[in-house]
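Take a look at this single chain, the form predicted on its own, given in structure tokens.
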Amino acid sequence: MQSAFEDVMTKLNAKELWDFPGGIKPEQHKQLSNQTPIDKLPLPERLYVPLKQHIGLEGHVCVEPGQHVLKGQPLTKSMNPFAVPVHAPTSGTIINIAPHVAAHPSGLPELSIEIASDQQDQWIPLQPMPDYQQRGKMAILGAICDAGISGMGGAGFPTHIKSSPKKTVEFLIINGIECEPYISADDRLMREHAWQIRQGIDVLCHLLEPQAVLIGIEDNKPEAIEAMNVACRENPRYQICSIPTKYPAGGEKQLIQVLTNREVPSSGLPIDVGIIMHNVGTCFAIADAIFSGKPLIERVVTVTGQAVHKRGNYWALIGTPVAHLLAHSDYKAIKQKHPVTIMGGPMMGFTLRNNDVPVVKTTNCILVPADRELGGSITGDKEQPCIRCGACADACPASLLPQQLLWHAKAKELDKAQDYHLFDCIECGACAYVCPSEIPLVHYYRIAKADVRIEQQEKQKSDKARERFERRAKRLLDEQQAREEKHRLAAEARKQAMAQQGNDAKDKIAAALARAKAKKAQLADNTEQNTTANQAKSAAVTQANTPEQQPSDTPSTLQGSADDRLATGASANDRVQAAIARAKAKKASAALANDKLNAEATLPASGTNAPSSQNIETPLPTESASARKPSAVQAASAEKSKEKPKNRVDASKNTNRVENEGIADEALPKASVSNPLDEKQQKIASAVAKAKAKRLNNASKAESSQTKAAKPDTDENKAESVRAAEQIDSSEDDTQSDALNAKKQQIAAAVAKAKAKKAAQAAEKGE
């Protein structure tokens, strides 16, 4: 059961504390390095700045090789809340951005930025925030993040994340324990910079607003306790707590248990019990960022061990190679048969693969022990089989079973190792320190943790890949269903549109058929009525006309019936037939006229009703004259052929007969020109017949082609047929009129010659 706030404060005011299980009391060896002030190292020629020096994600590189940078200039950008930027430790030129050996037990390379120092150490313009109390909390957190501050005493958790909790903070604990042997960096920092540490605590109190501030310091650091009491005496909320020297009292969970008797749950965080903890080095870095504007580019590093001559604490730039520290500390390689360099303390540190490993934000110590200074628990050179003594379980401050964890870690039975709470191990090394077989237990636990993290990362990747695949499959299925639904709706719309169009088309077709049927019925009625009327009219005409006046099949009757058929709107074939009948009627009329002319022309030859010369000179009407001329010519030709023997007599002997029979005298020249006229008449008649036959043939062909290609009963076809028939009639009339005019001119010329001859004879008689 957790202790209440009032109970905790009551016991702390009484100078009473709680304890944690397990733990050990190793030799401290702190006097090797805490006797001298913090020194300043010279600038190294090369610095290797890893992009990731904390728990979380690395930032995005914002520089490139060949670029000149200034001291404090950001090298990466914070692209994620858990991404903390890194900065240039000094001014110089970016040489390379490539993997470099990292400060990690595995010794694997990590992406780093290599900088060649120009030895000028020129700063960028700094932007301090002395009026932070008038600023918003987000502005202060942003300044802390931009300064690249992360936890400097443990795993390196981003400070701006830890300083913005979502729960109420009862206790703010400042960790100044530094319980591990040999390390004295925090001790010297509290001695020399207690005031600046107090300023950092003020900033954290402004952000967290805790109910109490507890500053824990081991009782083996009396100078540090005195310095912090002096710095914090102005604020009664700040309470300095002297902790008994016991390893690992500086562990986060162990220190919380000692000060508040509250236990952090497994896989939990201190905020779960209302507590936030920061290291004194982190407080110093916060004060440096807020009041000076400086980013985290250096830290205090303890260089100790019997293999170095100048032991002490140094301000080391982030990215400084360990070899540079050893060179400045007067490293004695002769004191090491097998060179060993440990980053960290003898309990929680790890052996470096080589001395090119750079200093990072969590580096607090470089230990270079001489031979047989530490024994074999750290190096693991003298590892022996486990004897199951159980000393490791007694020393474990987390109350775990290190022996079972070792077996499962070696067998790669990671699930069983997690069942024994593998991740509750704080890697303090107390189990390895007390192991009589000198088994480096912490190293096996670290490897097992790394394997579990790799499995978890792979599982997370596979889960994400599966989720992406499932989302993609679902998206594709949804898209397919949407397409199918769209196509279905479109098909239904098309069917409806086609059905509507089909109904409209059917309605239109039905209406058209109805109109056609009505029109056909109307035409049939009209045709029947016209036929009845024509029959009645023909019967009336037949009864009215006697055979002497006009027979039923005379051309006039045919012409009338044809006109009637055209007038009554008969079909195109009927109109063509009517036009042909009309042309035949005209031809018959012309033949009757010719017969009359022949009859009149024969009268002089028989000696009855002979016309006078004046009557011959009088012009006849055009139609009767043109109709009588061919008959007269034929009669003259016949008379000439009968009287041909008589005409051989000399013209002077027949003068009296010519005078008595004037018409006979005029017939003489007519007879003389009858032969050419007869031939021309025949040619003209044959030409007219050919033209008429050709025109009739063409008209019939055109009519048949039109009747095949188009509807026969349309008004347009009827009109074309009527026009074709009229053209035929007009062309026949024109041809006949031209022929009659030519004949008339020839007859007139013959008459003129006869008159001239008669006049000449009269003149001779007068003489």
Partner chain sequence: MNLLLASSPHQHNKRTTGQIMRLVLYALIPGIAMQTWFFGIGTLIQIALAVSTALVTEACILELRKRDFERSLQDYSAVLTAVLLAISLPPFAPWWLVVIGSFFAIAVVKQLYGGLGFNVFNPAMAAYVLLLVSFPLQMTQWLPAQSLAQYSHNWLDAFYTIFTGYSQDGFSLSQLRLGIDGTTMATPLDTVKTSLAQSLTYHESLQLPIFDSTVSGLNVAWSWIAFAYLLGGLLLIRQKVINWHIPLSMLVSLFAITLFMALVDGDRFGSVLFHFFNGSIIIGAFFIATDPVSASTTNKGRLVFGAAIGLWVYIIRTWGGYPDAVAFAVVIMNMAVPLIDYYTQPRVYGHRERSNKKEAKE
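Counterpart to the form predicted on its own, namely the form predicted in complex with the partner chain:
For this one, just the chain is written down, with no partner chains and no other molecules.
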């Protein structure tokens, strides 16, 4: 089991350490960059601050483009504890809030705030709290959170969450290992700012109240160890531990193992074994936030590699494009035949898609190697088959069996890969480093891990979809039953009505209307999408129950009576209403005939909410733009309905009747004399028309080559569709006054085309 606190302390006091399995000893190359003090960079012109730079959620943007911000001003805020704000790194103007290539191996754009520096670098008023010991812990945590501090070592876990553990903390470990080759940011930071780091540790101690504080530094940084020793001299609780240089000693789990011989349980956190670990950079940032009130807007970045001349460490503002850093460190692109920029170290860093990527809170190094500097082939295209030499297993710090993982990852046997503890891989790269076959092992693991995650997500999604589908099926079944019940009631009502026959055409219409409404209202009721459905339903039921004429009339009778109504009707509203009524009546009778309703009935059903003209003004609880839509639709359908009596055909696109081509011509004048329609209606109508034209076009193109017999027809169709398209095109340039006419024509043309298409289809079928 885990070693007891006393045992650990005894061993540490005796300057003894444990070891972790595996590990490698790559060439360090730290001298390239750790010889000079941390340098300041000139202010960049533009900064790109990604909204999310840590594990967790992104905050809400609280600035807008054009706004002038001061250095240190928060750009996002959120009440969510997992959201850490970002701050303006310098004073300037917000240019844009848009996706910008992110500091992520994918190079996918992420939402970033672009700031143009005003070169003033003017601070927002700062609120330091040097008296933190008098404040409550919550206040300190709040300050840390508001300063935007997240872990600066690797993953970027929000610091304030890590600093408010629910369990007792035995060890606070400060990670100053920096085990990756080339990087020396923490090294320089410790050498130059040991004092502030110690202050940060003080703050953390105040928050965490650990029983011991261990500061782990690799023994290849004697100066840093010395500096920290000096800084921590007055507090004997702080123990500086010199760790043997071995990669990846700086890994959280490995460092814990080396210092305390404890193992973080798989899928657990260090706090599960009584340990909290913070990076030295984080400590420095905490000190900055508490004692100067400065948010985390800059960090030390190592710029190294043989392709740059002025290698060293720089204070880089968060959001500084890498290109800016490279420009000021004398980057010689010529030294790279295959230019590569690595963000992070050579072992775990990732290559950048381009150099516009901004520095983020976790960026500790920009490595620009010359060709062949890193040995082997960087793209991994020299991959050879695994010879099972086992060097990877010997190097793995987590005691995994990398080649088994590789085997299963390659074969996409994700279950087996997980049996071999795929998710315990820390992606340190030690296995791939030693692999003689140059297999990019870690890459395969990452792909496999991503696949597993995606698979899990999809599994969840499909479960949800199944549930929703089943629920919907059940609902539809219930509706069907309810509908049948209604039918029965309606039939009874009809029988009653038979007894007292009336001959009035208007009554007929009313009866048809009522029946239609009854049915559709019931649908609307069930879908619960309409707030007024209940009302309509009750109205319809009332109507249906009133003694009325027998409904077994054919559609033509109904239409005929509607014609009468149309002829006598004076106002436009009446006509519209009549048309709707007719359409509905027809559908209703068709439905009656089949003794079932199509789901499409919802459309007219909504119309039943208010069959009078007032419905246009009926306020609906949606946005203003779409509120106008219903009226437009109704008008459009009225228009359609009007054509029907004249031509004795159904203009509805859902009927299967074959139409003749004359309709279009006839429909045109008809349409043009109808009521003035407002702009919106026209738009919708034209949209419908366009859509139809598009479909027709596609259809006729597809059809044209199919059969010779159908050819004349289809050609004609095609010609017509082209004409329609021209009309549409030209109509868009028309003036306001012409627009009305043009739209009408378009609609008519579109309808005609739809019919032509059907005709063509029918012809084809006929063959």
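Rigid core (definition): largest C-alpha set, two forms, superposition within 1.5 Å. Bear in mind that the values here come from a model prediction, so they are computed numbers and not experimental data. Positions refer to the first chain, counted from 1.
Remark: with the core as the superposition reference, the CA shift of Arg483 between these two forms reaches 2 Å or more.
Relative to the superposed rigid core, Glu170 undergoes a CA displacement smaller than 2 Å between these two forms. Once both forms are fitted on their core, a CA shift of 2 Å or more is seen for Ser462 between these two forms.
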